[in-house]
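One chain is shown next in structure tokens, namely the form predicted alone.
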Amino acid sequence: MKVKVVKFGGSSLADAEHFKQVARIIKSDPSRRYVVPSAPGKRFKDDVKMTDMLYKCYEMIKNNESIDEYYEKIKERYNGIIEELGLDFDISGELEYVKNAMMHRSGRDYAASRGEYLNSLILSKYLGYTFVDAENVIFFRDNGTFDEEKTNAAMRAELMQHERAVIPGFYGVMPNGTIKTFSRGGSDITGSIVARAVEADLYENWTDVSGFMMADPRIVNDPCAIETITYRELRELSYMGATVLHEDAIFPVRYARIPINIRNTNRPDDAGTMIVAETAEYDTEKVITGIAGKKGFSVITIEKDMMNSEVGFGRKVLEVLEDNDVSFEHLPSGIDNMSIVLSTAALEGKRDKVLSSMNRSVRADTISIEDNLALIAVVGRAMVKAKGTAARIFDAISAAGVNIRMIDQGSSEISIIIGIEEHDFDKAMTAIYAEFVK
């Protein structure tokens, strides 16, 4: 029998009606054997996500405030789901245990993780699947990094004992037994970990959109959906701001070459987007796969005559960043100049020190910094085969009256990065999309 791992986001499990829809989706395909749920998301626009409610409880306890009244809202939310599902399931003991553990300073990560934990208990009961607690099968090292090999072995050994199981997303355990979470949205990572462990044929990631769009729908009106995208393309787009899937969720399944299918819980008949290791297929008309971008960058420009012949120049520059715990995004350069593009936030409180240290280290002729830069990535596996793609991008931006501040293209030619002023961001995104999607 084929094996599918299915992960459902918070919007897919926000209330009892969504639970019923999720159950219908799972039961409609017998190969959907392992389920990874998120905590309940928003039920309506001004609602509060369960994870945020739990974070608030943690902050209230830290400030020596009573959480009795606020925690009742959490209990009501879960008990309401159970009641509306018609389940004979008393979760009051679990809810009380979680509250007491938080009161005894169990930590911020513990508080946040209980949203997934409690939701998984309810979903496993509703489905009739085995509940497998993530803290027994997902492990972190002492330094807080994810222990991939230990986790893979433990997860596989445990799940091979259960034909069908529900595993909470978002968290695991430290060597000292305390709960640790992945970064926000980390249930995507848990789903990927489970898929690798059981050698799944497919990892389905169910959310509230029908796959990846070619551009941000908040900027580009009604963008086309992406039918198929490679892991490399997805990595580029996720890094530059596309947020359907947590960017770190790619790696466990990428190693195992397991495809991911992004699906819409509210429109289960939509095919969604397939994420694959590689494919020779591409859209000959559109050429590009997608566009994504982010604001909030700065560029440090160093100018020095004969820079290209000075051995170790680049190393000296990068050592300054390393000494100040600052990473860079891009390093476009010329014969007598080098530009370092980095996050403006990463320079907070370090700006003067970084600039002065660089100046002393390389004895630059001039060194300057400019803020308010935005980066746009145009990504596509077909770009290397299509003549004039870069020219089309630059012409479209120019016709929109946007000045290009930086261009960076990797040797693989899978993406072209353009730096522009932040105030031109929406205009540039729209212009590029219109050039390739007629």
Second form
Amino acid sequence: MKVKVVKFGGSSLADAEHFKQVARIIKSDPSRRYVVPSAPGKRFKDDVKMTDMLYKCYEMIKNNESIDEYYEKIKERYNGIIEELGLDFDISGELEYVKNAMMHRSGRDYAASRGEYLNSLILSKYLGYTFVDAENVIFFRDNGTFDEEKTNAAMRAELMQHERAVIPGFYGVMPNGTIKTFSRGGSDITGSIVARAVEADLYENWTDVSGFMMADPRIVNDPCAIETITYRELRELSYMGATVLHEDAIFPVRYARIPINIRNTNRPDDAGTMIVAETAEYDTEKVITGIAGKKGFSVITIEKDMMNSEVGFGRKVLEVLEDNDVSFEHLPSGIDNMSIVLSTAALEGKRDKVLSSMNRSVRADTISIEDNLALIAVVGRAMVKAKGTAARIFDAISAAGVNIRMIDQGSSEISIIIGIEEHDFDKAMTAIYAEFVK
Ligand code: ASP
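Could you please show the structure of the form predicted in complex with aspartic acid (ASP), as a counterpart to the form predicted alone just displayed?
Time for the whole complex; same chain goes first.
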């Protein structure tokens, strides 16, 4: 029998109605055997996510405020779901335990993780599936990094014993037994870890959109959905700010080449986006797969005559960044100049020191820094094959009256990165999209 791992995001489990819908989806396909839930998300625009409520409890306790009243809201939400589902399950003991543990300072991550923990208990009861606590099967190392191999072995051994199971997303355990979470949105990573462990045929990631859009719908009007995207393309797009899936969620399934299907819980008949290891196929009409971008970059420009013949120049520049614990994004260089594109935030509090150290180290003719740069990544596996793609991108941008500050084709040949001024961001995105999608 095929095995599918299904992860449901917070909006898919925000209330009892959504729980029912989730159960229908799971039960409609017997291969949907392993389920990874998030904590309840927002039910309406100004609602508060359970995870944020729990973070708030943690802060209140830290400030010596009573959480008695606030915690009632958390209880009400879980009890409300149980009641509306008509479940014969008393979660009050668990809720009291969590409250007490939080008050005994069990940590910020512990508090946040309980959103997933409690939701998974309810869902496992509702589905009649075994509950497997992530704290027994997801491991972090002492330095806080995720221990992939230990986790994979333990998760595999555990899940092989259960035909069907619910595993809470978002958290695992440190070697000293304390709970640690992934970064926000990390249930996507848990889903991927589970998919790898059970060697799933497919990892379905159920959310509230019908897949990835070719561009950010807040900027481009009604963009097309992406049918198929490779891991590498997705990585490029998520790195540049396209959200939907946590950017680290690809790693666990990548080696096993398990495809991920982004699906919409509210529109289960939509095919969604398929994320695959590789595919030679592409849409000959659109050519590009997607566009994404981010603001908030700075560029340091170093000029020095005869730079290109000076051995060790690049190393000296990069050494300064390393010494200051600053990472860079791009390094486009000319004959007598080199630019370093990096996030403005990375330079905070270090800007003067970095510039003066660089000056000292390479004795440049000039060093300058400019802020308010935006980067746009145009991503597409077809770009290698389809001639003239770069020219089309640049023509479209210049026809929109936007000045290009930097171009970086990168060595991957699946993306072209363009640096522009922040105020031209929307204009450039719209122009590129319109050029490729008629
Ligand atoms: N509940 C966590 C968050 O809000 C993790 C997740 O939903 O994936 O970030």
